[in-house]
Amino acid sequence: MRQRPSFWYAAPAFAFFALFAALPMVLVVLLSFTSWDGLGTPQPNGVDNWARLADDGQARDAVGRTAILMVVSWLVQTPIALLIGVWAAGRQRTRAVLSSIFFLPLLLSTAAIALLWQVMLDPNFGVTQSIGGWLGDVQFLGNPSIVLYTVAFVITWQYVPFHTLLYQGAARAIPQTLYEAATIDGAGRVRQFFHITLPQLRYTVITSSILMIVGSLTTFDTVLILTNGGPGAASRIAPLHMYITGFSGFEMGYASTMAVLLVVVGTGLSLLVMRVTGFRSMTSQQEGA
């Protein structure tokens, strides 16, 4: 007689999630309705933090910068990771060597990457000093107009290899019979890419996009080390603004309100992407293969 799967098999995973995800989230929600400096006893203050957040111009600006970073990161990372992932899934002679070099950023910590690019972009002895004759006096980390795009570039350099792995694995799962049939019908590589590869990678694109959205809303250490939100507040995105408010301004209750807002926005955007793209009703894309 076939036994049904037992709940106890999943109990360790549920316990881990409850202890390290659900419980901290509940505590943060409770703190968002308090006034707390991080040292004394939290004092309930109703919805004062939420009312303050609605009128906080700095918080709105930080959310706007986060939205820009999210859009720019998606627009740049998605096509690059998609194309390299499809290429890495092939059988080129140099594929293994070049792929191993390209995936090196995955082996580095975020702090190491931020420090590396901070040194490279230093206006005194970094790469801008070496090629200053080509670019002129460009301050990648000191110009408020371009510093946010510089941060997006560093994030792209760090995370494109991860998303490339997603596309590489998905591209290798596409049946070769589809390409063989397309070749017989006279379709070239470009037509095969747009009519076979891209449709087959639809759900991988959605998954990668959701990860980018959530990642943009939680990016913190890269910006903290690279620019510390500067110059001025030009690169102070929402997670960094939350950190500065809580740990530098000793307003843990108000910072918790920002944290809850980021969770709500991230969850809402992820659900919206899944609903609009039909990801929830995902079906096989290899029927008839």
Second form
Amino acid sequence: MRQRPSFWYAAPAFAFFALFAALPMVLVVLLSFTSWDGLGTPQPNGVDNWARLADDGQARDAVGRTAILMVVSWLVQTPIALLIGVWAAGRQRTRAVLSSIFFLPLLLSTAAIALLWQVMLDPNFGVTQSIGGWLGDVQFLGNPSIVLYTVAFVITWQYVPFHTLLYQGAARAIPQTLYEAATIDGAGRVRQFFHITLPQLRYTVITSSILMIVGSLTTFDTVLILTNGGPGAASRIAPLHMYITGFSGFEMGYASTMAVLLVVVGTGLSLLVMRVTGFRSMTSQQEGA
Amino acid sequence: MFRRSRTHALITMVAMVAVAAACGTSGPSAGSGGGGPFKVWALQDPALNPIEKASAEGAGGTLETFGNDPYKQKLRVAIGSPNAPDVFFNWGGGNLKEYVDADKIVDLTPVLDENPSLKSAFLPSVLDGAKIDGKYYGIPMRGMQPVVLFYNKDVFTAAGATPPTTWDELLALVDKFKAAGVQPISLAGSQAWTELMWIEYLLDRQGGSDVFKNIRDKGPAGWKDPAVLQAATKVKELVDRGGFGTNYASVGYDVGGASTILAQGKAAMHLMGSWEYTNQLQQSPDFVKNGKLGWVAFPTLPGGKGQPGTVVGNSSNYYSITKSSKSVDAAKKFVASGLNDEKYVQSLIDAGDVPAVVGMKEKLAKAPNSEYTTWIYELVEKATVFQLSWDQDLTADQSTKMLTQLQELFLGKVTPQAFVDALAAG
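Next up, can you give the form predicted together with its partner chain of this protein, since the form predicted alone came first?
Shown next: the complete complex, the earlier chain at its head.
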């Protein structure tokens, strides 16, 4: 066995994790079996919160919206990020300039992004109003059946640059020799993409997908500012529903129950993705490995 | 987001342990009126904060201010912890009741009994806003903010219309303005509290003030009162008639929304709290200065049981004192003498507020914008009931559910009957 640094090197990190992640998580699990309005002492109420969660239509709808948001964000973000990333890994002349422009949203804070889009999509004074005509009278933030997709669009706009960066880095790491060999064998660019680039980026796709999936499960700030879950509850996704229950309704016990559910589902989903994709074996497919 | 709620919970738990530990040792010394400046917490307001600061510091306190939503959360976590403020700003009503029920608030009834001049200094309907189970827990410290119907005089003149005095007139105006291609009523429907104003007034006009008092005091079953269904049906009729145009669901109050539409003449009317005047004065000064902004009381509802003079809105804001405070005596002295103080009241008036203090008419008449402020003052003075905004008067959990259902009603996603059923189910 190779010499490894002592376990104690990791102690500060573990202590930090225990104090700020593990301990609060334990407390949330405990709180989920209580009724607590934030004042006084939490009152144990057994499995009442869990029973309530089981037939809470609003919570179910919120989870459904989160699922839609998750699927839509993944379906839209992955191909865009993958293509831009692979393109940005190349050596084109315009690459540096265009990539910088593409990465711009990455520099903005979430609050700024949400406010920006809120103003742009304003039905009376927004950009959609100015470009007028061809968009018709579409209520991007006001129509309950559209708003969730508007949210997905804004989130995509915000996060595509980050995933692009992942793909760009990974695509750069693919050995040039593979492409040279393929060229000699007569493979065109499209074939090279599907037979070299894509397989080589496999683990990046998985990493980026896990980030997207868990990310959509916990997306919160953008939606809070952009729509605050509205109109009605049309964009009230699970974390926001939990927040509103906890910090507007001050039903801390019940909100903790939702938090536990989110933690379990989030962890479960990432484990599932790793399992299904064989991510854990993590063997390199590159020559010489 | 769950990360934040987890850390929050942790902090609170730690704080609670600390409190429990502190209680064990500091028992005997509690309430002995220890020294040090007392802490006053209030909501951010650029115009009013300097006045509040001066008044608090004059009495030996310090002022800290917070934004609206963070304030409610911070207060909830802080009260009962060692970092609780001694004096804090609140809205009275059910919101304050939760703290009273948790035994965190000092009963100020003795203070008012000892100072009859203090009690008689405030308008009774406003003082009652912080009266819980027959006891007073807060003293009014800001101006009154009743909800009134604003309108654009130019738009009315162009359509040859006069402001509505009855509900039927309002409905007729909706048709008239629609035909003229103007949105009849501006509504910041992305924020539920703006929609709340409509149903608050409609329910009061329809069934009288007792219907909501019943809901607040006896629980959600009170929503089953037939007047609630009638009021909700009226809301739906107004929405379906096109009263609020088509895009109200994405209009906000904060970002250049509903108020600007009114000022630009794209909409004819706007039901809003009295702060709309100052808001318009800042956003569209010419609109107000040229006398184009009009205002009337909410229309009456012939056949309804409610008294026509009742107003809804934020009666005032109040200062309350926390039981855990180490400077209860200094804090009591502050709320007993600082808030009806002539200089304090005059500063409020100068800042454009309408204080809830009796006999203000002449003072208001001398100050700028007197036409508007004296009208507001008289409106509240004449009202026998000042119904506090429901979202402040209900407990937080009920209020959150009610606001969600209300937005669904305005969107047409639930019927008035389903609205009532959902609320009555609790």
